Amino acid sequence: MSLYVLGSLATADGGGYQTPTTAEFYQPLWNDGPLAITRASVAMLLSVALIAWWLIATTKRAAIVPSKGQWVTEGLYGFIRNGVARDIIGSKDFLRFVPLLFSMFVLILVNNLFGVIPPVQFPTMSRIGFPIALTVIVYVVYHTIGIRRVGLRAYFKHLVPGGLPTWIVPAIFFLEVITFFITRPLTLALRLFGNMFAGHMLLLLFITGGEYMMIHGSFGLKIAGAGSFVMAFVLTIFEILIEFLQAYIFTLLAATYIAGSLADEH
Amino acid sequence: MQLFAGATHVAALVTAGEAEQLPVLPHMGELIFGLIAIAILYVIVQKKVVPNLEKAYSDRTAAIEGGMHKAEEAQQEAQAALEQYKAQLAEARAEAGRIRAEAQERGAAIIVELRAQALVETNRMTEAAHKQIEAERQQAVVSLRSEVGRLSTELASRIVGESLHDEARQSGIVERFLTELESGAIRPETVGQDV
């Protein structure tokens, strides 16, 4: 859709080309402000329907030897379980933040598929709303098993390292703060929505700019056309790896600052 | 810093329209829209998948160790069969041998018994052909005897020209000097070569 509304902008003016702004990633599909429905929310809807289809379909009859849907479940869950919590949080208490991982994890992976899928072909993690959704649940639960662990006072006590030099205590003390309160929500949030974002944008001027190149170009500029659609599918291929990538830094360090806070030393 | 400026300015922006907001602003709507979703994924994985895959690694786990634990039993029991096997071969052979040499012995003894059975009866003919024999012997010293003394009588009758026959027969002559001459008592003596 996102092409069609371009295309259509290129052709409207009749002029130059039209680079794709960022404003391209609000749509509103019905009501508008801030509570539109946007085609990103959509295709959260859609995605959040589709996973636990599948994962009800595959895993209400999970038998000892593994039916295929069954089979790939289990090799995502098994990379989720074993992979990132049991290896990161320790064998003690990880089981219980499984079910928090592994849905974050299968949520901005298909997410972010929808970014190359084509009847969507829109990652929704573009939209920074929902990256900070996802970053506020890690925030409060790192927080909360911190707090609820040690107390609220030895939980900010813990975040500098004993055996320090008094004087430089609180600059530490501050930095630390820095990093739990303020540098980890905000990397976590921004690096998966900078991510998509830039992808998307990308594949976008590839593929808008190829397109008008070949439709209103010289011949030269057919060729370059053809070149960028060339870019454009190797960037595909790209994302896809750039979206995986993104949804296991992002379960992965989630389960680092939720191991953090169960630790006992910082 | 940039974040609260930016903040700022979108709250002017709203109004404005979404569409030209910060894309490192959220919407608000999205925001919403993304925490209601991870809930519902969150409690559908925590409630309906988690458990069941959990089960379904534990019986795994269970079924691999209880397939190792039957393997470890029926190789336990295999080698129990064997040693069954290997006792009942070694007495099988124990018995065999046993059969051979209660065999071996049994052969003898039977060619034992049998040859002193053969000796028994052979002593047995031969004590009886000395037994026919003697008796032979016994009934042609008998025949013999009354011949010699019948032809003895004979020839002495014709010698002296009568008959000596009832003579001698009452007598008994003849047989005295059979007896005598069987015990000794008499030689006989060439009588003439003309005879």
Contents of the next structure:
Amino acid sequence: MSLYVLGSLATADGGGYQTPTTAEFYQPLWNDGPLAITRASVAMLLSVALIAWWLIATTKRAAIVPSKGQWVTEGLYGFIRNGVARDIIGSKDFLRFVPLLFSMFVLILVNNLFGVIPPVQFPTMSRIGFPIALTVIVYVVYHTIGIRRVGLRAYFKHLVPGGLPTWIVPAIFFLEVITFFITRPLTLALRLFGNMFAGHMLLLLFITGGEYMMIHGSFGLKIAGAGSFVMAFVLTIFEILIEFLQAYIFTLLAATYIAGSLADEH
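Next, give the form predicted alone, keeping in mind that what was shown is the form predicted together with its partner chain.
Next comes a single chain, given without company.
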């Protein structure tokens, strides 16, 4: 399905198929502006409630032989604890960061999966404010650890490798400050936001476009509409994989940055 085909369905008076816009990601449910209660904020609150319920329900009667729910919870926890925190941060310091990393992974994963789970069908992380908020938490923890470990002056001094010519030190220091305090947090937030935004936009395009062609199109366009629904199904499967991957990448990078702040050479 192409935008050209859909555009050909528009009528002379400007009617016809309307492609999805960024307004699809705002959707205020009550009020408007900064104090609005939006679909994204409701989805976030719902995810927190569901995660809390699930963790309590699957762990309050923990047994040596786990139930299916306990097995899933322990599997996710073990994956983050051993496969991310311990492997990246190291066996000496990793335990105190496991709650943060596990919470971030589960929160991001559930909110990403909301994008393909009815009746929500809205990826919360497609609203840039949520990835930014999580990134701020990561960077407050990351820089606080480094400053407390070596002191503020030494922390900034270690941004520049030793042995460089004096004349190049200011330029390197400037570039490192940009990297550590601007580039890294921006890319961490934008990577998660961009993938969730683009994936949801594509799904909207194929689903709404297919629906329009099936209802309003000629016989040939109805066939194209059916193909559009098939593509939507394929993209949904692919999107689920991306949603898992993005939750993992965000958590992995958070662990990597924390490990860097604990390294002796930092």
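Whichever C-alpha set is largest while still superposing within 1.5 Å between the two forms counts as the rigid core. It should be emphasised that the depicted structure is a prediction, and the values quoted were computed from it without experimental measurement. Positions refer to the first chain, counted from 1.
- Once you line up the core between the two forms, the Cα of A62 ends up 2 Å or more from where it was.
- G90: CA moves less than 2 Å between the two forms after rigid-core fitting.
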